[in-house]
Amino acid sequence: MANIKEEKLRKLKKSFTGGAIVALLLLGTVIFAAFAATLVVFCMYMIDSKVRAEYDTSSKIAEVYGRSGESEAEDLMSIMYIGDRDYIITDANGKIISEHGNNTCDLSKGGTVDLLGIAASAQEEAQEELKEHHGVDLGMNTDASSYGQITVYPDKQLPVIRPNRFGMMRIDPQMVRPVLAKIKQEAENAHEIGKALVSVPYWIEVPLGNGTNMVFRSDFSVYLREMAVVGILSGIIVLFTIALIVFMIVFLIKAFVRRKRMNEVFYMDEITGNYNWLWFIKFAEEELKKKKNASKKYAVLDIVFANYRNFCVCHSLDEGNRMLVLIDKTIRTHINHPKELAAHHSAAHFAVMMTYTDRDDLEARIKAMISDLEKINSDHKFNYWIGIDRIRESTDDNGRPEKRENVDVERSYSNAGAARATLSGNESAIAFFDEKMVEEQKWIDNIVENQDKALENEEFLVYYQPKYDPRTNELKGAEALIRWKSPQYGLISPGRFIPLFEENGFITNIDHYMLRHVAQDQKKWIDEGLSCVPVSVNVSRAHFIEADLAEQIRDIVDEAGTPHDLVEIELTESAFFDDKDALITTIRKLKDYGFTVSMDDFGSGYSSLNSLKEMPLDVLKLDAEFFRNGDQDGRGQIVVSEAIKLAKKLDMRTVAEGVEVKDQVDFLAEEGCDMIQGFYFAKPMPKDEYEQKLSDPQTI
């Protein structure tokens, strides 16, 4: 569970900064991209419309020498002469057949570039109208794949500006020096308003028709209006950026200072106010795994206040909380930080993790820490129970310590806590884990695993074990008990497998297949013609909270068709201590439908004389330590001849357990008791011994 909590919490970390982080990097790259495009379009625009303009003009004066004939040449040059433009023009193989002016026009480097679909139409209607109101045809090209195209070539003073092979305008990197060197003169001068503030040639080629072309020199100039704009365009777009860059900065600062105050909430204790089990589990591995840690010795502790549940009761949750804070203080000022650990679990559990030199100083530290936690309230006298595992150094195939790579912190505290359930009273105590504890716990979950099967499989044995009659040695009874044959363990004690069945709720199951097999056996016994006695069969006091428990009693003893006085149902004293009146209500039903009832254990708790006052019972069972460990004062068989009288009194039969010795059936004997079942007369045994029991009763 907490590896999945960790790796939630890893995701929304994730997500809470990359995801704001990427959402903020998209809206600042349109932005900018916006930005930056309508920079490149306005350039490209300003570009476009200047080469645009100078092709328009040389356009009319190819125009006008198209119009022109030989006797019109003169006139025409006086034209151009006046506008004092240089030009050349070239005939089909690029040879030069004319020029005017300054020829700087270097023919062997020319291309076409593209311009934004201009130049070509303005062409194409120069010539129409030609044709239209003159009757000219100049035969130049207007095809339409020639629209937005033109052909520029370099100034060998000024070889900046080359088509490219992609027909764009490109700058020859070796001339930017010169250029710039230009243009700052230029720029100094450029201090009158309509000035250029640069200036660049470049000539411009204009189709003429059979082959002959004109080229005019020009000039591509750019006003200090217009960079105004290019610069004001540059200049949001830098401080754009900076603006960009200082926000991404304060955003990943808060988002840094959101994120560390995060893993404050999610990794603090709601009672302490410290750390809480998550952060152990993390943390705790993280040191394990460190290389520099791997011949260190750890362990991990479960510590438990185990009076809390007392002292809640008796004072107030808020105050046993209140406690479990000042335990946590004080656990903390008993560790070394940072490299050990402590962190509230659960409840009044807390989880500890610890360095020693060997087990003899860890015993030590731990008892100094258990001796500061009993004085922290003075008007209480509280106990600790804690469970330790000693974390397993790694090593190589030379014995030498290596880093931890596999480290399970929640398990090793889970052998903590399987060590400190070992504990119990009123004194505080430690308990190392050892791998006993792991062969145990490996049994209780093959005896879990197993137990349907086996239910099934009917590996559940019924044995019986005689009870007498203490002066004619006749055979008055029987107590079913149970053994579980197993194919993997061999036979099976009881005390090996019913506190388990208890705690897991299997014991009612078992409860009924007791009934069922003993109610068959008597049956078929007395079908032998067998003198059948009755048998008692325990029934857990789990299964006295169901209310309909008496008929579910007959109704298996009616199912085998066995008489019910020949089944007793036998109860424990403990079961007095759950719902009283439920009980009773129970036993009063099973007498009414014919069954002995019976207390097992009498004398065994500390209210026998009040549930025998209440309960109806018939039979009353001494509980076996009354004929143990010997009675050298004699106390005890005051007590046992007391309840005796006691039990005759309330018109009840008495059975004497765990009897083994004839001075005491003698004295049993002497006393009344109506029967006695111990090892003296018969072990329990299976059931075709019992049998052979039943042919004769008056053999022991």
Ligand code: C2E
The other form holds:
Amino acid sequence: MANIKEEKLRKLKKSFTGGAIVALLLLGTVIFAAFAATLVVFCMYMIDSKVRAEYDTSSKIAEVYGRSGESEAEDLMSIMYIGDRDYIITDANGKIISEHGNNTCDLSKGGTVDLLGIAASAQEEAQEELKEHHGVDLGMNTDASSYGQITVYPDKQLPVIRPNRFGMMRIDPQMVRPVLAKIKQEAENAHEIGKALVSVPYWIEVPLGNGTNMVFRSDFSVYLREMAVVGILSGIIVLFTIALIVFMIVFLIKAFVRRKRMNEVFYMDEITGNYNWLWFIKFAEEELKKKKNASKKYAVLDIVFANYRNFCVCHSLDEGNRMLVLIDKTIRTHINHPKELAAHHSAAHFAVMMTYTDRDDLEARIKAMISDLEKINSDHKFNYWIGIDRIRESTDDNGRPEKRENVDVERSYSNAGAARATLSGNESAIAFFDEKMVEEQKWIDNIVENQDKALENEEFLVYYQPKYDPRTNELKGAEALIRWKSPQYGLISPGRFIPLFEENGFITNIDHYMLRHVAQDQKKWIDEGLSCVPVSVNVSRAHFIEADLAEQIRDIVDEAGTPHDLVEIELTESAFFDDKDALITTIRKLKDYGFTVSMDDFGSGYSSLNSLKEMPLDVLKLDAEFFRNGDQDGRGQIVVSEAIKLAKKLDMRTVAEGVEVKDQVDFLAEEGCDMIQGFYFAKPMPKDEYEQKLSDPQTI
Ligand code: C2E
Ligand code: MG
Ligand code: MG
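Moving on from the form predicted alone, kindly provide the form predicted in complex with the named molecule as a structure.
First the chain shown before, then all remaining chains and molecules of the complex.
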């Protein structure tokens, strides 16, 4: 039960936060990915279009340059300047043969620039030009060959060299104009937009033919407008990410708080407002399983406030519950939370788990607790029963502490309960669960574990105990009594398992089983022509809470086709303390259906006379106790004699149970007892044996 609840809580917690977090993360990821993708696409588009435009422009210039002649060199240069492009021209070997602008060679290292096709006179002219306009003496070597060289020295800035002066280029104005217009437009646009915010240089190489290349220096420039778009997109992503993180944190905190509250409610006991049994099991198991606790000894206690029921009856349920709150508080003062645990279990029961060093120490602590518990209410003398189950240290084969794996706190508490159940009386007391109880518990577990299988395999046998007329010794009836022929334990008497089945509710299946078998046996014997007598079947009090019990009985008997007057229903006297009205209704219905109804074990309780007054019963079964241990002063005989007379006056027949000696038989015969069911005549016997008796009713 506890496990089912625990499991449900676990699922609730999991579905509550887990699902929401996953959904939120998915949604967040989708939105994040959408923004990020937009940003990336925008950046890629921007880079691609800019580089492509630069390459187009560079190609156009290179094309113009390739066709250019001396006359139109000025136009070409204006293209270069408007585009503000730095460039170099390399020959087939990668050697620079011409250049324009800044940063076209590494000035810190120096180098040599070949001037392809430039006459020595032009070189001199260039040298002069440089000196005149820039005040720089390049220290240029000239020779008479058609190739010139400009040597660049370190620390000297390379000035702009105008190629037209060297007669290198010829240009077709028709070609240049559109390009010029385009470049001008770009320059104007750039001017309009303003200064680039980011500028990254790169080189574009365009082949000119004959192995020479024109290599342009370009700048990848990002302007304010573009930067604004990138900035806005990046800002949205950052803001969104921050919002998502904040939301997640808030959500998790809220979920954590809610989970904590859920735990509090789930693990709170309604009466004490403190921890409940579920909490106890969960945390006791956790504590026991900790590796560091393997070497500790624990005791699980079942503490019962023995006077609870009476206290509630005398005062009120509320007063009783207030007592439970005080008991809970007092118990708590005797444990070291959180290593030791205490919780209200149910009704007047409390569960405690405490550590101890030895039995004396444990007993001393528990007695101190009892002493305080007894002082809770000075107006009353309360007593407490405490059952104790000890959990030893956990060690491996070499005696070293070993983490506990199979921990079963419920079992320990149930053991403690078994020990506690042995206590009674008006004084507080403690009892330790011991090995004998372990055996008993094993037995109980085994029985309960095998009950369904046993029923299925028909391991339960119907024994019949005949009832005789004490005057004529005639067979007048029988009682069906169950036996369990267990493959494991042999023949088990009902006293060993019926109380267990009554406790766990399996008794209703047993009652049905017995009734069905008796009805079937009776039908078989009728069909075989035997002179059948009524057979009584015990019906447990647990069965009487079922409103349609009479109908269930009728249907089972009808299914076998047995006449109703051959079946008798025995109700134990204790059943008469339950819901009286319901019981009377069931008895009436059973009688209306033609069944005989008897009161079993009359005289074993103390309210029998009252029951007799109200219940329309047919048969009174005098309890075996009347005939046990002799009757020295004859008082027993008086009671039995009067009971028989009383029954007769109430129009009831009598059956005396547990009659073992002839004197008793004679006495009962004299008093007018209708039937005797006892070892004197016959013990409960297997079906075959009883069948023999039916075939010859005179044989006792
Ligand atoms: P009960 O219904 O009062 O049954 C009578 C018990 O007294 C039987 O014990 C029977 O063997 C015993 N008895 C009869 N005559 C004598 C005698 O002369 N001396 C002694 N010492 N004992 C005698 P049994 O069969 O052990 O049954 C014990 C109880 O178990 C029954 O008491 C009944 O309450 C319960 N029980 C038995 N079979 C069933 C069943 O099928 N269903 C239910 N619900 N309870 C059953
Ligand atoms: Mg009986
Ligand atoms: Mg009886």
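Positions refer to the first chain, counted from 1. Values in this document were obtained by computation on a predicted structure and should not be read as measured data. Superpose the two forms; the largest set of C-alphas matching within 1.5 Å is the rigid core.
With the core held fixed, the Cα of Ser58 is displaced between these two forms by 2 Å or more. Remark: with the core as the superposition reference, the CA shift of Ala669 between these two forms stays below 2 Å. Put the two forms on the same core and the Cα of Pro563 is off by less than 2 Å between these two forms.
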